[in-house]
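Form predicted on its own, single chain, as structure tokens, below.
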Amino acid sequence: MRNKRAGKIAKVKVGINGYGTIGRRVADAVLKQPDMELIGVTKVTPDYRIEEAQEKGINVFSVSSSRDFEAQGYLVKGRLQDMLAECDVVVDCSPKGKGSENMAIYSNYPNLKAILQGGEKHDITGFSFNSDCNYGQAAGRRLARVVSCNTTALCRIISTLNASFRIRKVRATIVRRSADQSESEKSVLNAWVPEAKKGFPSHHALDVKTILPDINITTLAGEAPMTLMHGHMLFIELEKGGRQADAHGVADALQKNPRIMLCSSQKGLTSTAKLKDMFSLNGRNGNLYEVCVWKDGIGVDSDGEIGLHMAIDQQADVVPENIDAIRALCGTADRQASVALTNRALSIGNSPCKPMDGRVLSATT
């Protein structure tokens, strides 16, 4: 990554293994970073997404035999191994469980760094990453795991509030979307499906503690018949004797983080569908990288417990985390610089209704 002759840091060479729901978005985000070069993406099966990538000028590499692709009229740049040989970092966006299998392939490239997604277990990398919480701890590591969309959102909200208030305990009820929009055939229909078999708490609490080990948190989750976004109802108890909260103070604290967007039902944003609609025609292809919190839904009860509603775009909120994880592993920028670069490149923290101008706006303005 260092160009010794020029004495400058060259662009980090990034490969994306898997061009599905997350991989496509991470690839788009890498293309927008001034300090990164996208070597290519991989596909297991030949389908329309190859045309999408190639129309963007992205090199496509095959995981399976290239003959399968040629039979469908698709030309690929090479095999997965060819892509890895050119990369400084691979971002593994393959289906759940495949990332752990791919580690055997990545180990053949001693200088290659690898980032896995939240569908893989923490123990595979030994380090789970969140930009707000432990960016600096990635230095010198070869492997990292970007936690799931729900865990990313929880870490983002909890760490932001914990910086202003001393949190004693967090409880979260998570209403999960049943499938991504492109996988509607897998969706739950006319049912509520609690994650009862996985026990209490749900994995989200355990994942949060891999990043925020000192936070006392418990969670329950279940699936609802929807594909747009996840929803959380969050309850936060504060330490006695510390600074106590009111709704206005909570909103002010959250608004300091540009990756948290305060929205208002009074402005017509009464549902996740309305949120997605607001971002549908803004140059972000409908992606909400921010965690969305309803400002008029924030409350504090007589015991001082905070309650709030938030929504998470399962396809997008982990994208900036992956970009920051690349810089954190490679040591090319500190947290403040990386977050600023990522936010500006992806227009995070700016109103979807106005061109980016450096101001931090919210949907309440």
The other form holds:
Number of protein chains: 2
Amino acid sequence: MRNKRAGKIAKVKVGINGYGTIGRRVADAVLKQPDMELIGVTKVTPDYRIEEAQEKGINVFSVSSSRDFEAQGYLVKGRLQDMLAECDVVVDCSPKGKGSENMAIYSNYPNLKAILQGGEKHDITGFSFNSDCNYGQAAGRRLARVVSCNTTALCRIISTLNASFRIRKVRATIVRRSADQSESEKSVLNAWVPEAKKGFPSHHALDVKTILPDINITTLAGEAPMTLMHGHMLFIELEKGGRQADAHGVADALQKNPRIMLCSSQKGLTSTAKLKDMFSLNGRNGNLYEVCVWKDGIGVDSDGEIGLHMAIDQQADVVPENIDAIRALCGTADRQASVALTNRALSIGNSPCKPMDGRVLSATT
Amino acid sequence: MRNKRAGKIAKVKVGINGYGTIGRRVADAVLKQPDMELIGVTKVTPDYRIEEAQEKGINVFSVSSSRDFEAQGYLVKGRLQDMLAECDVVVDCSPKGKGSENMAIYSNYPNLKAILQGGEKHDITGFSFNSDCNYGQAAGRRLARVVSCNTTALCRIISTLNASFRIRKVRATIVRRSADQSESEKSVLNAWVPEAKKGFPSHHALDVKTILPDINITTLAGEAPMTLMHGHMLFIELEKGGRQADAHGVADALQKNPRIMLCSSQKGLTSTAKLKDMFSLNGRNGNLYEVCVWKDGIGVDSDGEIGLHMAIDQQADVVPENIDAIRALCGTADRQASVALTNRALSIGNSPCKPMDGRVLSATT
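Return one more block: the form predicted in complex with a further copy of the same chain, after the form predicted on its own shown previously.
Let's see the whole complex now, leading with the same chain.
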């Protein structure tokens, strides 16, 4: 990125610190971007994911000493610091809380931009990012935080609907998956675990306000015994004076955003498991970058209030946001261009789940 | 009940048609009432539950021919019709839809009163029952329908809060258990199944209005992979002019109803599984007749709107309602007396889960 030759912009050099659920998917996505180069990824523990990376030709760096890695028969390219020295941007995909700690390391590289994930507090970067809502505000910044999967989904839906209707208040409930697929030690069994300890509203309402400060939103959440996706149930109250909604109008408004996918129970997509199954063998590796809204579940009650069900792939919906955040921080593309590039590279909008009325969405916004 | 001798009212003779999840629990509860006599229960299929009933000294009647029963080595007391001929009231606990079909049989017994469950439509009985809301309206009727577990819980919470605050609108989401414990062939595995097919609002909103026609309520629901209890997340918007709420005031209002139990994450009750565990060895056979509200999850947002989490034992919360419905239809006790009698017999309000501020509720309302 730093060197311009004959008007051609060099590729942005990206490092990924942490090769877990999100890091692996951001790495795959970076490899698909024509304007990015993946310098490498880091690993803390020497496990099977190193082989996964190396088979893809990705350089692996160790966060601490490489001795443990060698003991397991893994050769690493160097240390985290070696990777950072070569990068324009680091995408921090380390576990919750660790990203904030890593800021001290990143500050040793004056030209390095850093992107944290939604597990970190907003104040650490002072700027929370969502492609649909505030892409332009990233310009000139060194730091951004891509908000969590649930907050990303809420921001995407709310901003898209707010462009067609005037929202008075959003009431959202979140049925969280209790663990990711690989977190076999963490999953809840056969119980509902309300997020009661921290009171009401849940943190999601506050987090949405880091992106959409003017939206009135209140949230409740809990954990269900599942690993695949989160489920959301939303009540969206509209301003009395504005355009009134019907189910068709809501579906139409949502379809304008290629990162929102309308699906249908009538077509057999009755659950999050069916959604994941649909995306398991179509070249998307099971990743649902889109927020999935059940078209047959959209409705308007007697007060004119919208209700809808949606599902969020906690492993995937923030991936295109991270890719856009790289360009937004580096200033290499405006929002429209970046979103189009990301969507094309990740086949977003070309999903097998076509809009329900037969229209085919373009891969660009 | 029909014969009064020396001012003493004879026991109400109760038959239970269907000895499944609800029927077995209503039978146990009837056995504990000082003013009721259990004539018997019916079974459609000859299975292990017959032994359960007979070990308790309960007469078992067969719905169809007794030949299948004899083939399995079970002796029955007679047919359904034999049981009905002896009863003042039949509590129909047969599977969804079957109760409505049974009405033709019940109509052959002019003095027989019948109670259906929430799986049947309101129109079949023309009267839906909830002890807290409309006990008195049962007088003189032959038929009543005890609303479903979720609707019972919503009516209990809404009517209790509406006595202390003026509710403008309730928005409720329901995280349903996908199957009861014994329905091993029905349970959902590792997926969220939104109730999207039937649109918005879900049927629960309409069902609450059969009991509380003046309450503005809208609902969304889905099924989670669990068997133990339902989870609810509620937003309760208050009228602007009325008394405003704080978390303490809401908890205080709820505690006035002994069929609402406040529980606390801080005391280890972090999930529905913990609640069931708490009630497994205390003489209640795992039955939570009370609606359980997490005290630490009660809050009020910046608009003054109440948010709360609650859990509902789908096998148990309608049991005291069925018992009260028997007395309400037969006119053998007024609401206060019936609720006190039922609560005392079932140890409701004497639960080990004491109100969080140390006050001990009496077993009466």
